[in-house]
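The chain below stands alone and is given as structure tokens, in the form predicted alone.
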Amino acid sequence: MIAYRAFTKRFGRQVAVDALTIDVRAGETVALLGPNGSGKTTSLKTAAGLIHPSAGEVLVGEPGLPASKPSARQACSFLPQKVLFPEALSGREVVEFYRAIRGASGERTDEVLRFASLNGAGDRPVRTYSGGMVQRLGLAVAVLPDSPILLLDEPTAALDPAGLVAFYDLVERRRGAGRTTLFTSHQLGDAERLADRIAVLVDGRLAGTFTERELATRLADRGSMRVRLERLTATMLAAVREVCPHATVEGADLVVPGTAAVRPRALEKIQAAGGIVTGLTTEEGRLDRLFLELVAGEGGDADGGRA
């Protein structure tokens, strides 16, 4: 449905995206995850036909056509990260304007306004809307044509709780209907909840592709437990290393890296060696650290490739 083939985009000397190759299959929900400036928005806008590749290509639809062709754009609906509408128009007028452009049926206006949960504000001017309401109106416009492909740039960034509920429901319904959704985010929670696959972009490069479970495992492996002891001895460290070979001493703390599963066994070893615990903290794996590890080539790809 969406195929990036060695897609590269340069803005002057800056390389925004570097040789991105990935497929988004029909009926799949894929998240482009990465820190700010990683090339997520550029990749999405190119699939929407708003940006042209400097090298490589982006194909959309079945059969795949260059994303810049009008016939390819007809298969897509795009929601930008920052949504702006004429403030003098009402929400209903905004929807009606875009409905006419996309050739959607008349009943779609009421359907998408109900979906957006504007709570009777559809006839009020947009200038009276909160930021969350404007974002929900943007979602309403994006889903108007019920396109086979939905492209969403940071869709939850400005959503209020009501908008989040509507958005999560939208993605689930599209998956059930065999529709394709590609969205960007720097929030792991959105990707974990919604995506079939997660593509991690760092510095414009594809650093890895993961299922939600695979990414959660990667982060869990990079957690740690820090144990403060009344008296720390070499015997205690040796005992903990029987279950966690990479355990270290930092100041007065014994640091046990790894998943939560190893922590109870490490505490048992400490107690068996006569240790008295006076403090304990845990830290789960941090996404930013995984990003750095992946782009440095230390983590490899969870699925064995960059597809």
Second form
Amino acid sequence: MIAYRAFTKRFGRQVAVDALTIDVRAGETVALLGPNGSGKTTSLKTAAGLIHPSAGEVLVGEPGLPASKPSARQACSFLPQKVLFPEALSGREVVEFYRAIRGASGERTDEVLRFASLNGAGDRPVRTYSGGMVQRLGLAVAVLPDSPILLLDEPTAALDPAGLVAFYDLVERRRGAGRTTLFTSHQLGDAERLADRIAVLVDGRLAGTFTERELATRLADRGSMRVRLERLTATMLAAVREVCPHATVEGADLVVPGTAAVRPRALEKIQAAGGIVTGLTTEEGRLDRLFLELVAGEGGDADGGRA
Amino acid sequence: MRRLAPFAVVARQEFVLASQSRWTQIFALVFGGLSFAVASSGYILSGGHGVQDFARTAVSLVQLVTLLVPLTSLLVGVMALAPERGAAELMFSQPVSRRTILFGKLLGLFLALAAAQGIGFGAAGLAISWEAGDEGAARFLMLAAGSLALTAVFLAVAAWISAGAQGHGRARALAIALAAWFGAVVLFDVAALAAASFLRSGSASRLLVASVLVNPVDAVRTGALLGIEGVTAFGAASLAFLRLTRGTAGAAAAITASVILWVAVPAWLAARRLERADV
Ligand SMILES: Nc1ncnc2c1ncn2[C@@H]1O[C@H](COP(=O)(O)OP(=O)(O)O)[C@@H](O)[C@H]1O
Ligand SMILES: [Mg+2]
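Switching from the form predicted alone: structure of the form predicted together with the partner chain?
Let's see the whole complex now, leading with the same chain.
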């Protein structure tokens, strides 16, 4: 439904997206995850026909057409990260304008205003809207034609709680109806649970595609426990290494890297060796570190520890 | 209800927005007030009767139009066509070509500015017909036509400037628009006359003729004055121009061609620039 074929975009000398190849199949929900500046918006806007590829191509619809063709965009709706509307128009007038452009039926206006919880505010000028309401109005416009393909840029960062409820509901319904959804995000949150696949983009390159569970596990692997002991001995370290080979000593602390599952067993070993715990802190895996590791090279997840 | 084509939908929306914009409303007020003032005081100052004296009033009105209309068309055009981030993205992601959106917007803006000028010309026309009678009316229409021509030309130029500003922000586009206005309305004539004063009379008059056709402001000014027959008020450039085109018909054709080119070429370049831009 959306096919990135060695898609490359350069802005001047800077490479924003480098040879991205990925297929989003019909009916799939895919999240494009990556740190700021990794090229998510650029990739999404190209599928919306707003940016021209420097090399490669981005095809949308069935059969795939270049997104820069107006007819191809018949299959698409796009919600930018931040939308702006003429302040003098009412929410209803904004929706009516896009409804006329898309040729959607007359009842859709009220339906989408209700969907975006704007039915009470539809007749007020956009000038009086809060930031969250404006973004919800954008969401209303994006769902207006019920397109086979929906593209959303950072919906979880941009939408307010009412907008998020509508967004979750929307994605579930679209999945049920076999429609395709591609959205971006810069943190692994609830939204990614909605995605069938998560494509991780770092520095403009695709670092891999994962399921939400795979990514969550990898993240947990990158956590650690730090145990402060009354007196730390070599026997204790050796005992802990039986369950966690990468345990190390940092100052007065014993550091146990890895998932939460290994931690109780490590504590048991310490106690069995006669250790007295005086302090304990845990740190969960950080997404930014995971991103870095993913780009540095796929070493697999045999090594759960950090250097 | 029959479904309206996207072009018409965009034009209608832009007309509504531009009519409601403070800029257009201020322009309508200022233009109307000044036109009325020029028309009534100009006539009174000339102290005469009949249409001969209308010519003198019209000359002042031509100055007002050639100063104010390009400026307003450029500013209103850039404000509408070089939108802030987020405003264009949703629009250009619709299944409508950028060209269609641009031309629809241009039509809407043109109609809104034409309506605003209608108020000004209405006020001036009232003052003139009161003093000079109906005979002034036909000549007065020449002036209105010139004003609309300038509106179309400078909206097209604004579109070209705005298409280049896609992603650079509006402030830069506004600065370029002001520079374009200053160049076309003020600097150009000064430069042309200065250059001509260094040339022998034959080349000088050829340069002046060229300058009338190259600059749309001069073309419209010359055309309007020609229509009003205010030849007494003609500058050196316009007289040279009239000599070379051997009469009014030739002059009118040359001026019309110049205006049409000045609308079509920038509009076409703007569309091409916009199609190629990243939004
Ligand atoms: N219009 C543009 N001009 C120049 N550089 C750009 C432009 N758009 C994006 N970039 C650059 O391309 C890179 C990717 O940007 P973007 O796609 O917005 O990333 P993300 O959405 O993942 O934060 C960034 O380094 C950004 O600075
Ligand atoms: Mg982004």
